[in-house]
Each structure stands twice: as C-alpha cells, then as structure tokens.
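The form predicted alone is given below as one chain in structure tokens.
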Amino acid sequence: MLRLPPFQYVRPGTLHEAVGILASEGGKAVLMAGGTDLLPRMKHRVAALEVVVAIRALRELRGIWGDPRQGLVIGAASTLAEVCSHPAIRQGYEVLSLAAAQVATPQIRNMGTIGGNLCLDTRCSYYDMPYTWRKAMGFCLKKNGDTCLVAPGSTRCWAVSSSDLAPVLMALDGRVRLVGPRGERVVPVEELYRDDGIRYLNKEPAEILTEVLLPPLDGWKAAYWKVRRRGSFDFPVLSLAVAVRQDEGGHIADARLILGAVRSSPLRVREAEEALRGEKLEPGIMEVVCELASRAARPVENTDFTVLWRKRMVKVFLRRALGTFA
C-alpha cells in the first residue's frame, strides 16, 4: 500500500492568508482543493512537499453566478460535479458541462475542482509511477533525474497537458483571475500555459487561481471530443475543442480550434481556424481543416496508444466535431 509522506496541513481562513502562506513557504508549500491529483502524486513521491494549504472551503473561491447573456463567473473551488449540473452552465455553456462530465469518475468529480483541473500537472508514462518503479528506470528529467526518458537527446521535459477543461475554456474565450502577493490580474486561459512539461503554468508560485470568467455566448457554438482507452476514469490521450460562429448564410464568421494531450500545453491550431473562416462546413473544407490540425499535432511516446494512431485520430474526431455544426 502506498502511503502519504509526513506533511504539515494548513487550513487558512481567507484567500489573503493562503497567499501569504504560499509566499512565506516558497517552494515547500502546495495548494490543495479536491486533492484528487495531488494526493496520488504525493504517494508516488513526485510531489515531495512539506506544507499542504487546504483552500477548498475558502468563501472567495466558491460559487457560480451570471448567465449566458451577460457572462458567467465560476469559483475555482467549484467541484466538477457542480459544473456538470449547474443550470446556467447546462443551458448556456453545455460543452463545458459535457467536458466536466467526462473527467474521471463520479466520486472524483464530487471532489475535484475546476481550478484543480486547469492547473493539472502534466503527465507522462515515465513520471506518473511509484517511486520504486521510477528509481529502477533511473528517474526522469521531470523528477529526480537529468534525462527525459521519452526523448533522451532533448533538454526539455515532454510530459503532456491532460486537462479536459483547458481546451474547452480556450475555445469559449475564457479567462482566469489570479491573486498573488502583488495583487490580482485577469489573463486569457490560453496565456495560463507554457509548452514545457515541468514549468507548465504561466503564473507565479504564490499566485492562486480564484475564478474562471466566461464571456457572453454571442452566437458561438462549441463541441468537445475526448479519446481514451476506457469510457470513464482515464485521462485523454487526445482531446479537441472546437467553437464556431456562423452568419445567417451558414458561413463560418469566426472559429477556435484547440487540441489537448498532444504536447505540454493545449495547442491552438490557428492555421486551421483561418482556413475555416468565410467557408461553409462542406466535406472539402472539412478535410482541409482536419489535415492542417493533424499536421500541427506532434504527440510523442509518453502516454497510452501509439503516436501514429493518436495523430490519425485527430482527423477522425475533428471531422466528428465539425459535423455537429454542419
């Protein structure tokens, strides 16, 4: 049985207090909301931390308010189950509800939070293993080692982004509010990520993601598709979110296309978006867009299924996603 290492459990009463603890402890402290990803990583000794700062109960991080006409605000500690079932999300941002419903299992969705899913650690077949397994393999660049076992000649880590909600929120043009020692700032979800398996979040260590901000729909439609071995529980080996806005004649006025689980951050395929603009969703243009997206996807051998199959599935699932708008 894998056991947790010793750690200090701290439960701040306010967001300001939580920020202060993170700032004072430096790299020794970590935030925990639902703990569904953090606690297994601690058991595997890939997150060797001295202080766990519990923020699930903070009032500033809870609640969902607004509507599709004015925009929506989702507290970062809102559970995935709450995101799935909230009336305003189900009626106005159904794609977000459907994506949240595909995360793991009902038990995990009852604990896991939207903020935790957005800040989910990158994953790799050589990293997400118990300590003894990793030690036998010689460790990896992401933890304890100096070589990327996926690409030994590389100087960077190739662990992949496996957040289900990040591609969807990028497609919806969502933003996040970050609060830290130097105040607060609001950034697009797209700017929250770096294409780096180790330094995958573009935020300061003491900053806390407090809210997700969704703009009014304004005629946008979106779809989300996920590829995984099992119909539940598993992380995506490929995910894609597509959002389009069509004019009265059925032409694409604007589009957003994001791929997940193909690199260390969600990948926005702007060339494919540009190819869609001004076009109708007919078989010819759909094939062009699928080809452009497949070229942009460059998965590596660090998760389930083969690289070639995962790359081929980009065309298959993007064609299905686009078909929902035709």
Contents of the next structure:
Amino acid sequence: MLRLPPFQYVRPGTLHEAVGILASEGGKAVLMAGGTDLLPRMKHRVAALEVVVAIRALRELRGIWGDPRQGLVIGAASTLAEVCSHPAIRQGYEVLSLAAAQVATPQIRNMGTIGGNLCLDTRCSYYDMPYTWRKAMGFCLKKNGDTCLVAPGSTRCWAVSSSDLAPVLMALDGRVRLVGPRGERVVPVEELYRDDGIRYLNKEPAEILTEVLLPPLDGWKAAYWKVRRRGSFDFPVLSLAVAVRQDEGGHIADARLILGAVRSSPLRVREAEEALRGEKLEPGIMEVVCELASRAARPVENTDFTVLWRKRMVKVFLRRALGTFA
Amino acid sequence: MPRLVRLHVNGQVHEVFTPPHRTLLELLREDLGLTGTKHGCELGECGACTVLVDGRPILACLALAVEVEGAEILTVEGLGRPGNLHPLQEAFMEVGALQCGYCTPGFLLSAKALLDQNPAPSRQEIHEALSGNLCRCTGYLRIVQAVERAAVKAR
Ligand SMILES: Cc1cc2nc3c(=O)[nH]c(=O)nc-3n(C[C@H](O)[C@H](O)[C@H](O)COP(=O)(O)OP(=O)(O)OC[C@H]3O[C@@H](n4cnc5c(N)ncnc54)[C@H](O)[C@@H]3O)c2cc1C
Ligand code: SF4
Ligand code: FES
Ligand code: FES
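Moving on from the form predicted alone, please list the structure of the form predicted together with the partner chain.
Full assembly next; the chain just shown is listed first.
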C-alpha cells in the first residue's frame, strides 16, 4: 500500500477559525478541500506537512447563487460535479460546466472542489513521482533538490499550471475572494497566479479562497478546448479559453484569450486579443492571431507529448476555438 | 492521534479507532476485512477503489476515513451476495464482462450509481459514467454491454 505520512487533522467549525489555525501554525499547516491534489502529493512525499486543515464542510464555502444577468457566486468548496450540473451554470455559463466536466474522472469530480482546482499545484513529469523514483533520478528544485531536471542550469522551476478551470474563469473575467488574517480582498483570477513553478500563487499561505465571482455575461461568448492523450483522467498538456463580444455585424468588440498548461501560470495573450479587436473572424486575421498565440506559448519538456507538438497544436486548436464564433 | 470513527458501511455501523492519515481504502480492507474494494494505483488514476458515498462514486484511496463519518458507504460486498446477486453482477457474469476481475468491483459501483440515477442510459451516458474506471484485460465493450443488459433486466 502507498500510505500517507502521519499528520494531525483538524476540522474547524468556521472560516474564521480556519484562518486562525493557518496563521498560528505557520508553514506547518495546509488546507485540504477534496484532497484529490493534496493526498497524492503527500503519498509521494512532495507535500510534507504536519497539520491538515479540512475545510470542505465549511458553511461559508458552500453554495452557488445567481444567474447570467446578475452574475454568479460559487462557493470555493463546491465540488466540480456540482459546478457541472448547476442549472445556472449549465444554461448561463455553459463553458464552465463543459470545462469542469473535462477534469479528471467522475469519481474525482464528486470529490474535488473549484477552490482546490484553482489552487492546484503545478505539475512536472520529474516531480509528480514517488519518493523512491525521485531519489533515484536525483531530486529537483521544486522539492528536496537544487537543480531543475528539465532545464539544467535554470534558477527557476518550470512546472506547469494544469488547472482546467483557471483559464476559463479568466476568460469569463472571474474574480476570487481571499480571506486571511489581515482581512479580505477580491482579486481577478489572473492576479492569483505567478509564473513560478514553486511559488505559483499570489497569496499568503494563511489566505483562504472562499468564493469565485463571475460578472454578468453581457453578450460575451466563450469556448474552451483541452488537449490531452486520453478523453478522461488526463490533465491538459495544452488548453485554450477564448471569450469574445461581437457587435451585430460580427465585428469583435472585445476579446480574451488564455492558454493553459504552457507555463507555470495561465498565459493571457494580450497581443492576440488586441489584434482581434475591431475585426471580423475571417481566415486572414485568424492566421495572425494563431501566429501570435503560438509565439507566446513556450512550453518546456515536462508533460506528456513533445514540446514541438504541443506548440504546433496551439494554432490547430485556436483555429478550432475561434471557428466556434465565426 | 487515533480517534474513534463511526462508519456506516453496507447498512451496518462500525466503530474503529484510526489515526487520521488512514484512507477509507485502508480502513475498509485492513480494519473491516472488506477486501472486495481493490487497491490499484492508490493515486486516483485507476478507479479500482471506487465505492459509493451517499450514492455517489468516489475513490476510497483519496478519501480519509475520518472525512466520511456519518455518510452511507456502499462497497461491492453490500451490492449483492452469492444467491442474491445484483442485476449488474448477474449481467457481468452472463456477458463475460470480466477476466481477472480486479477492476470489476469499481465498475459495478460506478454502474450502480448510474442506473440509480438514470435507469435507461444511452451508450454515451454509460461511457461517461464508466470513464473513471480502467480495465487492463477485458476491454470495455463487454462491460458496457453488461450495463445495458442489467438496465433492461432491472426494468
Ligand atoms: C488522476 C487525477 C486526474 C486529475 N485530472 C485533472 C484534470 O484533468 N484537470 C484538473 O484541473 N485537475 C485534475 N486533477 C486535480 C484535482 O483533482 C482537481 O484539480 C481538483 O479540483 C482539486 O480540488 P480538491 O478540492 O480536491 O483540492 P485539494 O487537494 O483539497 O487542494 C489542492 C490545493 O489547493 C489548496 N486549497 C484547496 N482549497 C483551497 C481554498 N479554498 N483556499 C486556498 N487553498 C485551497 C490546498 O491546500 C492544496 O494545496 C486530477 C487529479 C487526479 C488525482
Ligand atoms: S520544472 Fe524543473 S524544478 Fe520544476 S518540478 Fe520540473 S524538474 Fe523540478
Ligand atoms: S486505487 Fe484508487 S484510483 Fe487507483
Ligand atoms: S478484468 Fe482484469 S482489469 Fe478488468
């Protein structure tokens, strides 16, 4: 059996209490919602923590409210299955429901939460491995070691942002509420991330993500495409979230384009968004935009499939994604 | 620190002293002797450990036993017994939906959750409901056929 290391388990009764425990335990404590990302990492001994703070049952993190006219609030401990099937999301924000339905497997979607999905650890084929494997291979920067095995000589870690929902929520202009010892703040999803495989979140360890907030749809249409080897189980090796707002003549008034799984944070391609503005979705402009996105994507050799293929697929899948609006 | 947990498994209440870092899978197999729930990858990547918690399929290898206290847990032992098999179990035997059988308990429970929700699923819906279970020897066609047959039987 692949066993978990011993830890202390606490189940705070309120959000306030949870923040207090995180603040007083310092770096020794970690949050657990569904545990589908944390527990495999603990089994691999890449997450070695003494106190697990279980927050799945916290009332303050539960529930989904709203509709596409007023906007939507999603409690961070909502499971991915709840996100997939909620009527307001299926009808109003269908792209989110479809993206959530592509995460992992049905069992994992019954356990994993939207908050855990946004805070998911970055991934790398040299890191998501058992302890004995990593020891034999030589440890790396992200855990126990002092060199990067993908890019030797690099002083940073290139582990990949692999959340399916982060790019989609960015395309929908989502924000998150963070509650910590020094109060609460609301930040755009984009600002939650840093392009650093080790410190990939722009938040203090004692801050808890409590809600995801989506603005009214207001004429925006969005699409999400995920590339992976199998139609189930697998994390994305490339993903694309695109949202556009078109005028009656089909000209693009505004656009958002985000690539997932090509860096340590989701990558917003602003130059491609700029190029789309004022244009109609015709082959010429699609080529320009695909070229810009493909140039921005610089994946490294640390997931399934080769770097060259993943980079080539940026154009192929972006053309398909844009095609859904044409 | 071990603590006392009360688990409702297959309609029976069990009280077990367990440290919090024990998974539901370890507790079922090692403390309760319910070895019908299999351990494959123990990392969420195969579905062999699938059990139902309040009617929904989850992975026992990624659930802490302390976190499912109070919930109704169903394992393959509670699905049917020799002489009184569940229609799914009969259909799996009739169709030949297993070879080594290691993946079977997990498939049976994912399929049960589906049929409880949707008594007449389409082939596509069956594919989706079983998409978190891997089989390394039988292949999936017979398994899907067995679920279709069980759905007809149960009607
Ligand atoms: C086999 C397998 C396949 C998978 N495939 C995919 C996939 O295709 N796409 C994908 O996106 N994910 C995938 N996952 C990862 C994971 O299952 C999901 O991302 C899931 O949504 C994580 O949620 P959780 O509640 O289980 O997270 P947890 O494991 O509970 O937490 C994950 C991290 O987030 C932190 N955290 C959790 N909640 C909060 C909060 N409210 N505030 C602050 N920090 C928090 C935790 O401390 C932890 O570091 C897969 C996992 C497995 C095992
Ligand atoms: S990118 Fe480099 S440092 Fe980061 S996890 Fe992979 S091998 Fe380790
Ligand atoms: S043993 Fe739980 S998913 Fe493989
Ligand atoms: S019957 Fe052997 S793994 Fe499925």
